[in-house]
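One chain comes next, on its own, written out as structure tokens in the form predicted on its own.
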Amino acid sequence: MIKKILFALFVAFIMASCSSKDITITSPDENVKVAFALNESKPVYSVKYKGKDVVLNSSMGFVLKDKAPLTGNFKITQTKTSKYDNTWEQVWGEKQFIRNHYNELQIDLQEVDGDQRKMSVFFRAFDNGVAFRYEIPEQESLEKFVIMDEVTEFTMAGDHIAWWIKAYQSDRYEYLFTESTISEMDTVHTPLTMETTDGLYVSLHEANLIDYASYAVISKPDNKLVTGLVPWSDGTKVKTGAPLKTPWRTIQIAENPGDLITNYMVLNLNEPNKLEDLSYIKPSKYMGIWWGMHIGKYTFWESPDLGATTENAKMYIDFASEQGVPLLLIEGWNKGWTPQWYMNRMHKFSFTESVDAFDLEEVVEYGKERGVNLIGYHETGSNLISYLDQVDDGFALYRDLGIHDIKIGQVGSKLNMKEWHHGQFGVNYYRTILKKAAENKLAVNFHEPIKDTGERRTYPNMMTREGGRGMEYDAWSDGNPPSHLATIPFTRLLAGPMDFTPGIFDIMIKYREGRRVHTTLAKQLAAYVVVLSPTQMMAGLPENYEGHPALKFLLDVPVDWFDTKVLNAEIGEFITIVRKDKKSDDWYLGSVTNEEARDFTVDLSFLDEGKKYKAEIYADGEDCDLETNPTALDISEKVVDTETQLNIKLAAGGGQAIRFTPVQ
């Protein structure tokens, strides 16, 4: 049962002039401490964890266009503190019930002279981090204004190790992570994860990003990290007016890296669910005529090898129906695809007209008769002028056909070949489409998206998204190294679910000479537990699944969870996660490693006390070798309980997947 909201406000009004005296607030467990002060009338803040410096005195405020900056000349007019403790239920996700527990500090500022403009800063201190945002109340002098820079700093307490991807690149977030000190960093995307010189783990990100630019992190001397708002094409950052609430800037803190993964601060900082009708939002696995296109078996465009034909669709539907897979994605069904569709130009697609070889209505009906629903697909090519002209008709078509899931792609280095995907223009575009999708009862999978900042809590039809380097890169590039899957849980996945598209059994790709997947088969299975996604793809070809004993795990493993725990973890090295099924008492384990073989023991204390469980183990085979024999797989069973010490042996680049089922 959801706990009753325990909400108690206690208000302390402090009238003060410009002062450098610290105003502090601590987390409920008193481990996290935030201090705010005016340093020569300029706002600064700092953060400590258990007495250790995490963020040293760091500047705050805004640089405005054609107006004086909001960075100084302030006095404190009032402060308020409050406490909040409540437990809420996710519609779907990695944990069904989430506690939202924090202490809040509000500081109201006003300029000493001039226009005497007002600004407030809100801090929330959680047991595992800090969030803060700015609010600018309604006032005549700031009715409309343009932000040129947000002067928000994170002055770190040391030259920490960081895992990052460079911002402002043509493929958005789809790059491998670099490990370096922050002094060696470029301008980078968030989440930005660091291991501090004090042995803590810190991740910078943001939450509740609405009608604002997302930010990249700019590395400056002396361990100073600065928010760099993603600009419009005209160089401005945010076009806005009072009243204004910025996104929350988040600083997640942990004593071990696995605790970053079970930190739900970003979700807690978003508004509760706004959707009344949740009937169409169904976490599910799906198949697709997708991997065949990426490996060259099929084409996206009309050709003798077109993937999106009625015949191919029925073949996939038959297989999905036999296996009980409820969804099928078909890309390339609509007119407009060419061999150059992905080039950076204003390519035009139709979102209502089928190609000659594909009968949309016939395929939809055929699928319904066999219990398989279609996932609609819209590839915009980042031509949003054309897409927004057609989107209402495209959504209406799917609604009328009874389609309730959609994948929407925005391939292109910039939206409309002009604006960054992650600037204010893109933020507003993605939110607009998400709301339209909800109006048409469509659950969304965004590719080439804006980064996740927790909006899935408010709009749970926001199921999953790409926003990172997924499995497709193994089809037509040098691929993802084994360390990639051991890195993204602590980086990209801290933002939210990812449509990573695992499940490839044909590791040495038959249709693409010289390309391969850089994992073992067991690691492909483990990815379904390690990578969170409520819409999880079984990306492989039906012919490779047919009759394979490993298929059972893909069909068994859920996508919606009651609880999540991390058993062991080291960023870029290895991770072992367990998740409990939301609809049963089963637990699932996924363990993956980088290029190094591992042999370790985990205890099973997460299982229910007094119960025996059957463990179905899918492990790298004794003769498994990443280069010469990556598909070697040992499948075994054993009875375990909370007292069991379970040995997990991983080949180089390998993994292990386990299902734990209570023994009757």
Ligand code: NOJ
Contents of the next structure:
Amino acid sequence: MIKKILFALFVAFIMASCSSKDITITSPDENVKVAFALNESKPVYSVKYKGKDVVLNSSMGFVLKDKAPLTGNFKITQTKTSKYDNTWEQVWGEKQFIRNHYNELQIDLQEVDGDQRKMSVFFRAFDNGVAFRYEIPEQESLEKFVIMDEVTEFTMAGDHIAWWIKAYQSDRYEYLFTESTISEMDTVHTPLTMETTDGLYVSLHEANLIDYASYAVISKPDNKLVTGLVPWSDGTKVKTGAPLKTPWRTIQIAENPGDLITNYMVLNLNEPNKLEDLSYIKPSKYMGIWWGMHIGKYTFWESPDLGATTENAKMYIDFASEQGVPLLLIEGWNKGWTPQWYMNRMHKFSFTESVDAFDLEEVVEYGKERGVNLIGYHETGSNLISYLDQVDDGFALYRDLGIHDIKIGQVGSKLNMKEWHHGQFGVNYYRTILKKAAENKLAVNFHEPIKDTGERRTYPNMMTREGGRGMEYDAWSDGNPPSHLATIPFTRLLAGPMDFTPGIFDIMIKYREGRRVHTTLAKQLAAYVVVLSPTQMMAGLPENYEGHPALKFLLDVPVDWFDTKVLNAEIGEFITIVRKDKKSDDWYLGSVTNEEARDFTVDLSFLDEGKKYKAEIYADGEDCDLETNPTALDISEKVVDTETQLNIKLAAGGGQAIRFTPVQ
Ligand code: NOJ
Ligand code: CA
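Given the form predicted on its own above, produce the structure of the same protein in the form predicted together with this ligand.
Below: every chain and molecule of the assembly, starting with the one above.
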């Protein structure tokens, strides 16, 4: 199935000059056009989509420590173009076969005066966006150096609407999105999604972030967005040397918001899979001794209410085994938890020693006999000095017990109370742990992670991560408003899978007075389709699942897909996604809305032609009401085919989930 066409390499030599004419490249379908030029010897680029300006002339280059900046004084020594078209297979994900199709332009620059340092810029024009990266080749006058700033700008063509979260906050990426014009925007994280003044949708992000600082977007006057590299504690940004390849700066472009979701540019810009042994990487659902801690039923720390007891673990294993759920997460199993664990500075956990009430070996054995494997858990508290000291032993313990999944948390405002999670230090830390996990045959779920820039393509043991406001916020804070789940598909989730931890059936949270999940029950089910995650939690308590008719959907819904399509979408308002199971001919639909009720018709032409399907529909009940009756659920069946126009009604704050199975 893998088709590979790689051809046409064409090299042009261009005479040295201070200002140059535009050098352009277009996407294979010619809709996207990138132009590069030297403007009084300074590199600038611009982007158009179907003739509309997307990015106006914008600066490029670097400010270096104790060295002249690499921002001007350039001539072009050589340009090259090439074409690439290749379809590759994902180990797991939202689409099994992904086409990587672009035209590339390489521009080699050299300083006219002084040290005559060299720098190249690579542009890739895809049908749905543009990416570029810098390369600084090996050269005598530039060996080791420190980047103080990257001056890369995205000068937007208008004062667009954007959905953003502010960078440099203590809870990392765990905030609600704000909608405003870019001129009113703070310094923000990527992916940064915008609706342009002329009706396009654009998302800025980055791909293949390795040994470099991530960037936050700084909003400057005149719609200028600048890459603000996240600093080290000493104020420098990237400690590096030549040869250097920077991460790709990505500009995804769409005519409607749903097309941002099915844009695979970021994955395409990462290296192919490097892991030989994929046998332990198993997308699946999991349960956990977890929500109970967040709602106050159990404690993480040793107390009469400790969640991680051998007895409780066996109860969860029995339930998971009966339902066929293959994985169980148990938090608080190890020594070191205290009620103040998250407030303590440089808190120390053990990663090998169990609490007295929990017999790790016995629980692992009990699970194995019943087809339920444990997910290991390491909460570092961001004390990486202690963690890196113990991680080899911690991983070895899991490896020896035959555990192949691990959740690793980095709660804390700064790593080691010193460095931002998203600076170069953090980027390197997460990559080191990911590789070490692969060596120990562990598939990873990072909480409090670095943002996703497509690592899962190269290291498919990088399963899922938090990196956003998940369901836990509903357990102990004012929670996520209904609009949150209608916003993150277009923002946080453009980066990649999220461990959102859906599946709460006790929406009014009987164990925690005054807290609730701001959802209907049907919306909890829809979240499994809307939010991509190859390991997807069934976060609710067994006592609330036992005998519930909606449990069937949670057990049925897959986590690994052949294909994904967006049927309708408006950022922050609503979204309907359909995904086809990788292992069967079933399709699944998830539709969610914000605070507004919806009534729309969707066309089922995505189904296979000529087949009839049984649709099992989980809809908000007639009397469903977010405030007074959020669990009213209407389960029904219908026979449908490609011709069917399906009416979908969502209560305010509600959703709908459907399984389509071919009828024999
Ligand atoms: C925050 C994580 O997001 C959550 O899933 C975990 O239970 C707690 N930290 C404790 O580690
Ligand atoms: Ca968290």
